[in-house]
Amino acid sequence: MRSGIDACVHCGFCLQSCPTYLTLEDENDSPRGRVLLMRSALEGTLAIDDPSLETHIDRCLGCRACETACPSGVPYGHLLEATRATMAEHRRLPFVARLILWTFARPASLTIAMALSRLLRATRIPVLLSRLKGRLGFAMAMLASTERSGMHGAYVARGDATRGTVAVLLGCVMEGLLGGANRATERTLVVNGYSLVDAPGQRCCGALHAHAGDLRGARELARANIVAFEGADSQFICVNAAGCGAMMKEYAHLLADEPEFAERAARVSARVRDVSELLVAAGPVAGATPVDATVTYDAPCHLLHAQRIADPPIAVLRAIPGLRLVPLAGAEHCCGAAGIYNLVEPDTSNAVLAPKLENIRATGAELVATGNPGCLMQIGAGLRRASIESRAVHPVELLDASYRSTARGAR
């Protein structure tokens, strides 16, 4: 930690990335602000249950575009996630950050939590509920944005099966409540010519408790997925959900002081590819079904600033006839989202999500691609509550539906 603290020579290029010093305009609430309050803990003069280190570090997004603006290449998300461990020693986590944390660790209670909020969204109430202030209706409107996950029907998917083998990470919120973008990557990697394969046993994959900073929480689920996906056996690994993918990637930093499972960790993590990653490997295959709609692309935080990856995303909507896509002021910048964030955080993250939602407005787009569960939450709960006239769909959902009723295999 003190080698990526001692790397920050406090230049100020991060200031202007910062989704937090630019809304509230706090330099303790800037990357070099929150280095220098984590440079004075190590050493001893700022004492870690001390407020206001507590309350600046709790505000960052860790969205990490400081990382893609620091010329000296500051570790920062790994900074963050350790500096929060160490707090997490000292003081409790909110209630709702605790329950969120336990639910997910756990398969059977996961399980039970996404079949009540089917449940739940089918009755309408979310919808109804939507409108309220505070962190409830927001949560509904969360909810209530996943109604429509998944573009047409279901198809037969035909590919050649020449690329190679691959497991997908199925996660927690894309499946439980996003599964029609879940169905849609299966779809279109078959498509492009890779074949499937099953990873039982798999888990969450640990990217909440790392960023709360339960780091023990976070390395038992890397653990359990790479037992999963060593079972797989597959070429590569599959994750449409940007946190999760760079999770994945990371798990050889999480566990590189664990001897039975750093190599292991190494392994694993390499063979992690982002499901847009995979699909401009193989061109991506062109639709031959016309989308006619207008879309723009948000880029989510953890797969532009953690992953490096920018184009591939752009070039898999470019594969779609009759899209029309336009762009986005701003899509660089954290919609607010960040894990959970938005629900232990609420005011800032509404603050950052409202210049997001009014260059959405600006575009006159019908459609908002994003590549990662929460900021399609996020997104669409603002949306919905700020009475735009468009919906965030997951960009795999838009090639899905331009393979739909081809030769390729519709039924």
Contents of the next structure:
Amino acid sequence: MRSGIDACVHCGFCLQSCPTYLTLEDENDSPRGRVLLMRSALEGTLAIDDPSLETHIDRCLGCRACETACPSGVPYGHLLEATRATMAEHRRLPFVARLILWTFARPASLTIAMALSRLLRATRIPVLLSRLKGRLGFAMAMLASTERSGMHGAYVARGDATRGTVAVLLGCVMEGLLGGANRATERTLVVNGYSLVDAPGQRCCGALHAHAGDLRGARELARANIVAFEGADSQFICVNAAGCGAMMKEYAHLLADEPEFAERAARVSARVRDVSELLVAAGPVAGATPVDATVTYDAPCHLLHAQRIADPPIAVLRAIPGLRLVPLAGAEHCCGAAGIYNLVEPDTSNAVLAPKLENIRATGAELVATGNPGCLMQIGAGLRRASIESRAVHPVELLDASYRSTARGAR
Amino acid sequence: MSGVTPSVATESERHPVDAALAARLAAIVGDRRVLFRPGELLAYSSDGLPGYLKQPSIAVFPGTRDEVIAVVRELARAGAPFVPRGAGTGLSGGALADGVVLLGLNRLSRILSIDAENAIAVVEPGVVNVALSRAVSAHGLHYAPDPSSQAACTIGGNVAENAGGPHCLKYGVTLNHVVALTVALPNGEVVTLGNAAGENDGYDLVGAFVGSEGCFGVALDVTVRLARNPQAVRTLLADFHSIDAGARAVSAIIASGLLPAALEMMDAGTIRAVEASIYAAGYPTDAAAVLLVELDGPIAGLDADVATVVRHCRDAGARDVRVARDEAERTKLWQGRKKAFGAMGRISSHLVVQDAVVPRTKLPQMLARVHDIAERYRVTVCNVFHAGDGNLHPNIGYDANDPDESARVHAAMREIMQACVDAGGTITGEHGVGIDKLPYMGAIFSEESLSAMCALREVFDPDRRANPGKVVPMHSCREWQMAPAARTGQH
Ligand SMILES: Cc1cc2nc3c(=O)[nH]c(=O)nc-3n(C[C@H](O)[C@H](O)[C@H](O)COP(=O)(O)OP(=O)(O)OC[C@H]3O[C@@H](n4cnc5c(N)ncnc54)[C@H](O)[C@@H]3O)c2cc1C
Ligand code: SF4
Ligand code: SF4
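Coords for the form predicted together with the partner chain, given the form predicted on its own:
Full assembly next; the chain just shown is listed first.
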């Protein structure tokens, strides 16, 4: 931690990349300011329960845009995680956060929570309540935005199975509320020449826990996933949720101090790919059915800044005939979802979301493509509440639509 | 955040005067925008120059011009010294407030008007340098002064430091691009200096204010001249086996009468730091030095100029000279150069950076001197600099927790600076004096000159409350004894 902090030379290049600095205009809410707070906490000149530390570290989105701006290579994400873990030893997380982390750590409770959410969604109540002011209204809008009526028509995907085996991380929210995107992922992988393998026993990736400072919970989930994906023995592990992919690529770091798991974690991490990486490695196979829509792409932070994957999702969209891709100003800035941030820091989250929505409105696009469940729901909810005629979808869902009628893409 | 009053009560034990002042400032800008908890002042206790930590008593962040004026007037009423701050990227400690009020201008970030026809823009002081160029690019214009920190620093800070940048070789520094300013004088009076037409009537007060390092008042808005984008641009990267060969190429290019838009040099240590960073530009990591040369202007004749530069580089012994093929490659080459200082953080935990200027003809000898000094003190100097201007930025990385190394580093820096002064150069090209270069002022200015600077300051800030203790060593000001207000800022 010390050397990571020492790498900061105070140059300030990170300021303009930080969404919380841009919205709150206080350097305490900037990367440079937060690194200073962390340094003081580490050196003991600032108490770990100092309100200044808590306020400004809590307000960090963990979007890591500061890392892709920093010439000095300050490992901000790791510093934040370590600081939050230390803070968590001294205080309890807010109730909502504890409840969510508890649920996601347990397969049974997660299954029930997701089933209840789907039931609620089917009642159309969320649509009605999505306009309510405050957290409840926003949560309902998030749920309503996961509705995908008429979008997916299943087809039998066929491919030449020459590109190796893939096990897909199904994820919690992805499988629970956006299952259509998971099926689209599986089909497009097959069309692009991969063969699918099951990975039974897989769990939540642990990202929410790690970001909140619950490293114990995160490590437990990571160990379970390592065992599950070792069992699957596939060449690649495909992740279509940017946040989960970033987490799994960091299992090696997370478990570095556990002799039994360190090396195994490194091997699993090395197999992880974002779905767009796999698709682009295979072409991707161009779709045959035109998708007549104006689409803009918003980069999930954990894809662009954490995994440093910029072009592949765009290449996926370009493989779709008929689709008109328009650029989105500020696509590299966080939408404010940031895991459970939008539930625990709703004011800042909304302030960060506002310019994103305005930029989307300005493109006039009917669809916003982004590859992360948190972003899909945050942007989807925001669009709905702001009455913007646009919907958020996963890029793979669009590619899948272009493969549909032919049951196999044309070369 | 809770209201100001309750927490100030605990603070008031430390700074009895501040509580009432903080409350009055909060009445102007709102509770959230007045900081006084030690934890929240940390972020404002240093600027771009690592190694100094000075805590302000209060930090206040007005959001509008009217709020700035009201704050300055309130500070005047209270007789409180204050330090303006932009983005805090300064490299001379100019924005450090030692126990006095810090006045942040970062929230005043609107571009007030763009007159594309006359190539003039009016901006608030907190506008980030690159944001202005981006905003006018649709009109085929840009703001020419391009400090390497342009992605972060503010126009207000640029004005205060008379900032330069790679392209200032051809296009001139900040001073050449500011035509008018509205300034809140430290006593709260608002004055306009210069005019939008850029005509000089009477004394050049814009010239006096640009480079005044926050000591003459607060810039409220800045009217700048914009530059038309050149018809064509060529960017070249030449790499050399020795620094000396690179320096000779610089001299030859300048002597040929060509005026490149930019002429920058980086040495091996710098190249390696950049190549290890996220801004890796494809510089050859085995080179002793690279030159980044940019030529621009009408397309006719440009390629002949490129050929001339290539020839001079080769004659001086360049291993390879390549021309950027497209805009993407050009941007990459420049990003590497502009992020070079930041990338040095990878090498060591602490950095000192200097800003010396030497006559361009003496560049090869000077670089050899720097090398000798570094060797003698067993320190590693990385050089990254505006070669075309003879503006050197030697950086020395070290570990501040090692007292022996720290002592050697500072001794080496002093000797480097003395060598530059002896060669007929000066101690700051563009970063300003602030507090960091204060000890060198006596070496280049006579007591009379320093006293004249004090007298000029007297006109703008007779109480010496604006950025106290910076730029001119206090003992040089003959009237020092007569201005007790400023002394409260000196701990
Ligand atoms: C990586 C890096 C590269 C750099 N490269 C260059 C370069 O190429 N060329 C160069 O010239 N500089 C360079 N600098 C130095 C620095 O960026 C400049 O001095 C810049 O002009 C400072 O702007 P700022 O907004 O950060 O000002 P600050 O650092 O906040 O303040 C600088 C000074 O300006 C005063 N000030 C700020 N705003 C106002 C205002 N509105 N009214 C009155 N006074 C004000 C402050 O009191 C202080 O004295 C570099 C710095 C870094 C970290
Ligand atoms: S960009 Fe990196 S080195 Fe520079 S201030 Fe930010 S964190 Fe520190
Ligand atoms: S992670 Fe995001 S919000 Fe946090 S400091 Fe970095 S850029 Fe800012």
